[in-house]
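Consider the single chain below, provided in C-alpha cells and representing the form predicted on its own.
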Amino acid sequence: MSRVNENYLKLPGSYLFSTIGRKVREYSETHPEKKIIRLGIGDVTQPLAPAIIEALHSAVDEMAKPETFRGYAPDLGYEFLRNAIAKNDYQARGCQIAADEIFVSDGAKSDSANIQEVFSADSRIAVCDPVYPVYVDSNVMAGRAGDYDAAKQIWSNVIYMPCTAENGFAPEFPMETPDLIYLCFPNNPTGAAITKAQLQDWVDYANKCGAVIIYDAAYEAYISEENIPHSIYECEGARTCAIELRSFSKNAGFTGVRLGFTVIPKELKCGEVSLHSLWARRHGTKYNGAPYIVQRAGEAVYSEAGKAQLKAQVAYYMNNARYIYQGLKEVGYTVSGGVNAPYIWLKAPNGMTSWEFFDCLLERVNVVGTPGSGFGPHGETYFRLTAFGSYENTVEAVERIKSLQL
C-alpha cells in the first residue's frame, strides 16, 4: 500500500499567498462591480525591458534554424550567462566568484526550497521571524521542523530569531546553535536592510560555530544606501560559510519568465564534503536547465541598454514605495521599509490582528495586502504592502487607505 510523506500533513492550512488568492477570488465573485487593487503578492507589473524582449526574439529565431537550435542546457547553465553574472554581480564588486560556482535555475523560490535537500535531516535551522514562508515550509516537508504549536504558531525544532521594531527588524544571534541560518536582506517581508559590518558579524559567527548561511539576495537591486552590501561575498570569510540565492524576478521582471541562480563557492564544506559538488549532483539529477531563450534574456540584463532600462524600472517601483511610505505616515500609521526594498511594513491600526486588517482593507476599500502573521508569529499585528503596482493604482490605493479614518 502506498503511503504519503506525513510531514506534508503537518503543514497548517494552505500556502499564505494561496489563502490570499482564495479570499480575494471569493470577494470578487460576490462583488463583481468592485475594482480591487492588489498590493499583496510581490509580483511585478511593468513589462519586460526592450533589451530583454529583443534578446528573447533573437533567441526564438535561433531555435527555428538547424544550425543554431539548442536542446538541453548545460547542468550549471550556459557559460555566456554564468560569465555575465560572475563579472557584473560579483567581480565588479570585488567578490571573487567564478562562473563555475554559479548554478542557473528557474528562480530563487525553487532554489530556496530545494537547497535544504543537501543537508542532513536532523539539521537545526534558524530563521528570522517574520520570514518568507518557503524557508520554513520546505524544511517542514523534509521532516526537519518538528511539531507545530498552533497556539504559538511555531515549530518545535526551528530556531526563531525575532525581528522587531526594537532591534530594527534585524535578527540577533540565537541562543541555540544552528546548523543552517536563513538570512534575507534586503528583507522580505519587512523591507529592512543590514550594514556590511552587521553582515560581517554573521559571517564571523557562522564560521566560528560551523553553520552554513543561506543568503537570499533577491532584492539587492533595490538597495539605495551606500553602506548596505549587495552580496554576502563582500564580507571576508563568506566563501567558507555562505550560499547565496539570486533572482531575475524582481530586478528584471522575470516573474512570468522564470530565471535565477545559486552561488556555492568551492571552499564551502560540511566536514570534508564539498557542498558545491553535492548541489551539482542534485542539480544534474533533478533539473534539465532553464530554457535557452530565457538564459539569453538573462544575459541581456547585463548589457548596457539592459542595465539602464532596468535601473529606470527599479526607480519606478521605488517611487511607488516612497509614495506608500509617506502617504501612510502622514495619517499616523507606523511604517518602515521602502528605502532599500520594494516593501512597506506597517503596524495594523487600533489593535487589529493582521488578518482583521486584511479583511478591513479588502471589504471596505478593496485593497489587498499581506497579513504579517503569515510570515511568522512576530509578524502578527503587522502588514506588508508592495510597491510593484502601477503608479496610478498605488496612488489610488493609498488614498483609499487614508480614507478609512481608523
Contents of the next structure:
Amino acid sequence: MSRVNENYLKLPGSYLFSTIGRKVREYSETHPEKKIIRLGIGDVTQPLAPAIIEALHSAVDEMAKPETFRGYAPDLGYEFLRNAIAKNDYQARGCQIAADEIFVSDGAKSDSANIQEVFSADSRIAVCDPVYPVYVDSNVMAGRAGDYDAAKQIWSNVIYMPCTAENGFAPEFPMETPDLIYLCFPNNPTGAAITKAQLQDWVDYANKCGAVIIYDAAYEAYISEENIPHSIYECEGARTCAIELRSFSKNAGFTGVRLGFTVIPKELKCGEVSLHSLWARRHGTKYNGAPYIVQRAGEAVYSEAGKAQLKAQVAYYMNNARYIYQGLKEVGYTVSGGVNAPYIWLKAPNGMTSWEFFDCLLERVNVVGTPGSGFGPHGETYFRLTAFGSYENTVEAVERIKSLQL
Ligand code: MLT
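The structure above corresponds to the form predicted on its own; please give the structure of the form predicted in complex with D-malate (MLT) next.
Every component of the complex follows; first up is the chain already shown.
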C-alpha cells in the first residue's frame, strides 16, 4: 500500500506566499472595484532589459534552424554562461571561483530547497529568525526539523538565531553547534546587511566547527555600501566551508524566466567526501539543465549593455526603497532595511500583530505586504514591504499607508 512522506504532514498551513495570494484573491473577489497595490512577494515589475530581450530573440531564432538548434543542455550549464559568471561575479571581485565550480539551475529557490539533500538526515541546521521559509520547510520535508511547536512556532530540532533590532538584525553564533548554517545577506526579509568582517567571523566559525554555510546572495546586486561583501568567497577560508546560491531573479528580473546558480568549490568536503562531486551527481540525475534560450539571456546580463541597463533597473527599485523608507519614517514608523536590499522591514504600529497589520492594510487601504511572523517567531509584530513595485504604485501605496494615521 502506498504511504506518504509523513514529514510533509508536519508542515503547518500552506506556504507563506500561497496564503497571502489566497487572502488577496478572496478580498479582490468580494471587492472587485478596489485597486490593490501588491508590495508583498518580492516579484519584479519592470520588463526585461533590452539586451536580454535581444539575446532571447536571437536564441529563439537559433532554435528555428537545423544547424543551430539545441536539444538537452549540459546538466551543469553551458560553458559560455559559467565562464561569464566566474569572470564577472567572482574573478572581477578577487574571488578564486572557476567556471567548473558553478552549477547553473532554474533558480535559487529550487537550489536552496534541494541543497539539503546531499547532507545526512541527522544534520542540525541553524537558521536566522526571521528567515526565508524555504530553508526550514525543505528540511522539514526531509525529516530533519523534528516536531513543530505551534504555540512557539518553532521546530524542535532547528537551531534558531534571532535577528532583532537589538543585534542590528545580524545573527549571533548559536549556543549549540550546527552542521549546516543558512545565511542570507543582504537579508530577506529584514533587508539588513553584514560587513565583510562580520561574514569573515562566520567563515572562521564554520571552519572551526566543521559546519557548512549555505550562503544565499540573491540580493547582492542591491548592495550600495562599500564594506558589504557581494560574495562569501571574498572572505578568507570560505572555499573550505561555504556553498553560495545566486539568482537572476532580482538583479535581472528573471522571476518568470527562471535562472540561478550554485557555487561549490572543489575543496569543500564533508569528511572525506567532495560536496562538488555529490551535487554534480545529484544535478546529473535529477536535472536536464536550464533552457538554452534562458542561458543565453543570462549571458546577456554580463554584456556591457546588459550591465548598464540592469544597473539602472536596480537603481529604479532602490529609489522606491528610499521612498518607502523615508515616507514611513516621516510619519513615525520604525523602519529598517532598504539601503543594501530591496526590502523595508517595519514595526507594525500600536502593538498590532503582523497579520492584524496585514489585514488592516489590505482592507482599509488595499495595500499588500508580508507579515513578519510568516518568516519566524522573531518576525512577529514586523512587516515587510518590497521595493519591486512600479514607482507610481509605490508612491500611491506610501500615501495610502500614511493616510491611515494609526
Ligand atoms: C520573497 O518575496 O521572499 C521572495 O520573492 C521569494 C522568492 O524569491 O522565492
